[in-house]
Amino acid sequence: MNERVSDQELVKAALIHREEFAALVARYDVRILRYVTRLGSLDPDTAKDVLQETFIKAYLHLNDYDPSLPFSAWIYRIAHNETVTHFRRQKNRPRPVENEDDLKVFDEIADDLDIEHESNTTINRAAVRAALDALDFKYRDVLLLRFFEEKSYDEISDILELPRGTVAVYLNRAKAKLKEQLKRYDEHT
């Protein structure tokens, strides 16, 4: 797949011959299973089934995206809904993120909330775990979108569909909340 090629140009090659929406489904593939896997801590076959839920819904509504906007934000906005979707049918909670892969993030959202600086303390990476998990779905969202994702706040307006204000109140009541849990945990320890 071309590199060079923009995701509008795709889209464009896609609504003329419906076979080329799958340069588009190889080149969001592996970011979107990610955040949806991340979002809701899924096992590998529901995220996969999530995952292609957000490519049939993409297919389905490609005539209503806008090209003047970022393609990323709007696939990951359906990723977003598909996954809430999902927790509404299951009437379940996400579980615990345990990617592996995940753990340096872990220790940065730590340094960001600079923990150890005001409590002494060395909070490990189980913690923010078991913290983050205890987020509101809208906090553990932002932050996952954020330092997961690496996510600009405009980016993260566009896939929540939230004024960017509304981003950055979400992403400090996030931190705060996480500061919050750490510190209990830091108690009981």
Given for the second form:
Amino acid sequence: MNERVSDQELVKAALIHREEFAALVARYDVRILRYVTRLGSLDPDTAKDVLQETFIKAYLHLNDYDPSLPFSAWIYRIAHNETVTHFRRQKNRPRPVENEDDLKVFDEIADDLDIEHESNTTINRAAVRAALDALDFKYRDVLLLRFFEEKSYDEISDILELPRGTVAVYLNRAKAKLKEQLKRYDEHT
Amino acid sequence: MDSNDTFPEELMQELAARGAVPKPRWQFLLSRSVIWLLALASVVVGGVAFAIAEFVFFDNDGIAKLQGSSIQDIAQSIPFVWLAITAFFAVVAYYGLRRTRRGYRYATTTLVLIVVVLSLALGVLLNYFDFGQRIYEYVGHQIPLSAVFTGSTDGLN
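Having seen the form predicted on its own, could you now give me the structure of the form predicted together with its partner chain?
So here's everything in the complex, that chain up top.
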């Protein structure tokens, strides 16, 4: 499918011919898998299960999609809800999983928080990772969407179904808590 | 980033195996309409309750009692139960509006303010046409224990 075809047009097409849905899936599956994994899936198989349920739910609810919203926000919202539902079923606290790309983002977070870079950046990365682990789910979620998925405040508002002001408040609190955690980490090392 | 694996194909096979078809649009329209109706009905019921509260308050000479009486008299002149009913339906209306398609975009204070202002304005408007009194008298005939709803015996005859 041509990349220039809009998501909204693909949704319309998928409602007529199921096969057209594959183009939407191909456009978003890697991003959603990454988000779901970062949000705390236990292993790649579980993450893939959540990914599959996300797209199946999206397909079943395709008629509920509001074309005035970006499809990206809608599919991330479903992925977020599916991940939360998964962890409620498992009664486990989500545990973040990191990959090589994430390490760069840890540095970006450290920069954004105006944290002094030490000569050994792996210390900062380890500190940021530990601090992220210690955050409440809702704060970690906004940080992941902002820094890892590079979503705007409006997109995060649409994904988490929160007022824009609340997103800003959560993000500021998350940063403050992260900074606090990092100070503690520094004191202990 | 685009897909570079076989996931889209696998998903399409899974959809076919499950015989999945998108739920019809009318189901979503119906559920959204129900949420809107619930929110609007709650505002209306809250408005009616406030109209009755306002009627009971003034029927009990509430202002006069507020001006120079004991706390007990003041307390008796305030129709707590009707005000509580108004508040309860304001909360229901708030949750209804919050669950509409774009309801999440508004701050809690904005939605609460909208609901409270609408309920109170409707109550005042209804009372202008003596609606509060009519409903109150109707309830008084139907439920002899409606004194409970006034917080006072002054308004009951």
